[in-house]
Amino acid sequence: MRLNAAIAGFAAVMALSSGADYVPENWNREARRKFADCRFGIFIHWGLYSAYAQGEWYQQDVCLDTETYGRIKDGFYPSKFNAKEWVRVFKDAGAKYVTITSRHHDGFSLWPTKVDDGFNISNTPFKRDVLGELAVACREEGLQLNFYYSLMDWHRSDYPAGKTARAVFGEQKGDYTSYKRFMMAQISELIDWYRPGVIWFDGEWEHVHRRSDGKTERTLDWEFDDIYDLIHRKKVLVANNNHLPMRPKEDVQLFERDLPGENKTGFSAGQTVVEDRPIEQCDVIQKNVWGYRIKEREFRSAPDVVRLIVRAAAKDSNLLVNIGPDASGRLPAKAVEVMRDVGVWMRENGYAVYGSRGGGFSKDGGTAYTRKHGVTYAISWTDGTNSMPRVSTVKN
């Protein structure tokens, strides 16, 4: 009897533990309907690795081990970086919010953390604190905030190094302990210092096997209780690009590079649409690029990047559309002559898209509708894919 009794308190406990049963309180729930409603967000993947021009994931491409790559670290001075600029641009393309790398899986900080190593922007020339400039230009636009923090880390040493951090510090065990205390710490700091309205996770997929029956495991407890109970004790929302079924206390759920249940690109196999929370597809303007990288040049058009749009928010989705600045803090100049005319179409017609919800598509594909307020918008491509939608309503 002890024993089942010893059983059942265990599993009450893991039930717990594993958010099973979690209500979201009212301050969330409205901030999740606020969050849907924006349909239209800026990624920015901008960092250390933009010095390199080769992507963010050129660390780890080439194999550089952590003392290399940083010694870039002390010539980073990204002179032209204007954080107004950056937000003129944005919202004059129609965008609601931005979401930032604060820190990508080369560890370094853009904000003057001081519970790290010293690997952040206040060790630079450079000096200024990136994030926070860039809270107060989006605060004075009228534009939320959001942090990208990724959960792998290529640069410190008790960080329990997975599939990819391999290739850079080979069999490292770690100290999940410490890394998890480093990690609270700094989202801390990320929500007392600039308010944002998410964080965004990366990187759990780091730490999950698929296996040849096409079911994942998990090889590291990375304990996201404590983590999400944090930031939800501060009035913030949790997202997760980990690629699988979402936990009870993730807030918004996130497609990759695909619209919500198609897995067209590979990244979505293990997902499921959960009826109950908003959804973000990511995508890139340039192709295949997040971080800046010197040889791409190819950009969608200002009609595709208003197509992703249109089709996520026919499937009830927002649309977060990927710009990396180079090392020096510019914009592509190509990218701002685009999300010009994003903003033209969107002035016209975003009423539309903001504030609505998924309509899906006609049987061809080429008409996305939308709802709102009892009325279903039509949003038709008539000469093809190269031009620019036209909006039209639809009697019920």
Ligand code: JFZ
Second form
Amino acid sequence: MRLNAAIAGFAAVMALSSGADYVPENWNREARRKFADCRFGIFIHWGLYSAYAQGEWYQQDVCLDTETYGRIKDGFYPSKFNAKEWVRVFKDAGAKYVTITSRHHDGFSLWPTKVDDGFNISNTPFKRDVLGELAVACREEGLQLNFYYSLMDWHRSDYPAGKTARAVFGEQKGDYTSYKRFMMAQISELIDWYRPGVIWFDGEWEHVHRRSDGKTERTLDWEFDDIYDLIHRKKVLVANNNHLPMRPKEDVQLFERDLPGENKTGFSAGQTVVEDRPIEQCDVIQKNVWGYRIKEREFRSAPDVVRLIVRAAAKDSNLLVNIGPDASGRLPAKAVEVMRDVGVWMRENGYAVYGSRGGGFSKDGGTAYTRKHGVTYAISWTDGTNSMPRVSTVKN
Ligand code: JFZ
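Moving from the form predicted on its own, what structure would you give for the form predicted in complex with the named molecule?
So here's everything in the complex, that chain up top.
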């Protein structure tokens, strides 16, 4: 109860401070609808951390300062990186869009940004513009490209360190005006140079603290209005993986490894579902890690991934399923194999998923319903087996 009251109070404050009178323009409504029609995208976590091969939190896990962590930059040469090959795998899987980490918490940028201190791909021996190549390949194949962008940062001295960055910097007051100027310049580059569909933020939560009395305390005002207005002026959608109630200017409702209303991971306690915006659930193909981890052996099977897609669709949500390529630029072979089989199912049954809206579940949970053009589809599977779901049409 206390928590609910706190969340309600928090939501009210948010509404006041972040454009409660905001009305999305027509391009925005249309872009939201198109995004929701996609239903299935591929998430890519790839960056300097891939070279350590221990997941994307490695710097934090072993408490490396940025100078030490960054030394691997001079050995970053992903000789097998081929954007066209990646995009072919994604498209064959049936995905309609790709969301890639343009810059994760380690602060390393995957494009030749002009506004940082050189901690980016152009200062590795590889030099190539990874995001640029991916943007071209996606455009050729008709996939939307979206960018994950970390708000929090374990590299810059102007970043006001929150609860995780402290492990890297110690206390660091930073200079948010300077850091925000930097972020906005980077976001402008990302949009002007590569024309993404969505900017997908992450890391706000490092300055949100849930106190034992249930109140939420914030240690930084990110001034999101300015950042969101910049993105909207450029006709791009905003998403924020903050696990908090939505602000009016956020266009996509994100659920991390969870579905609206389920809160199975405990991540979504503070999230209430709003009715008027597309939903996206992100999840991993490897167990519990987003970036490449060399000893990872457990991958989801193709029926597992298809069930995730179908269950998300029944909840009116897209599924964004993550793959972590290795430092050579290759997608893990197992992920490629799984994606190929997902694609076989999607080509045959995708009509019940793409462009559909959620219709909920049967009582026993073994059937997901979707709706499209006045038709209801029942998509059924048997739990505990490794069989693919079957689609049938519900007679009204
Ligand atoms: C974040 C990242 O830290 C992680 O590396 C990955 O990129 C994932 C998609 O997003 O993980 C989160 C996000 C939000 C919270 C916690 C972890 N949160 O709100 O508590």
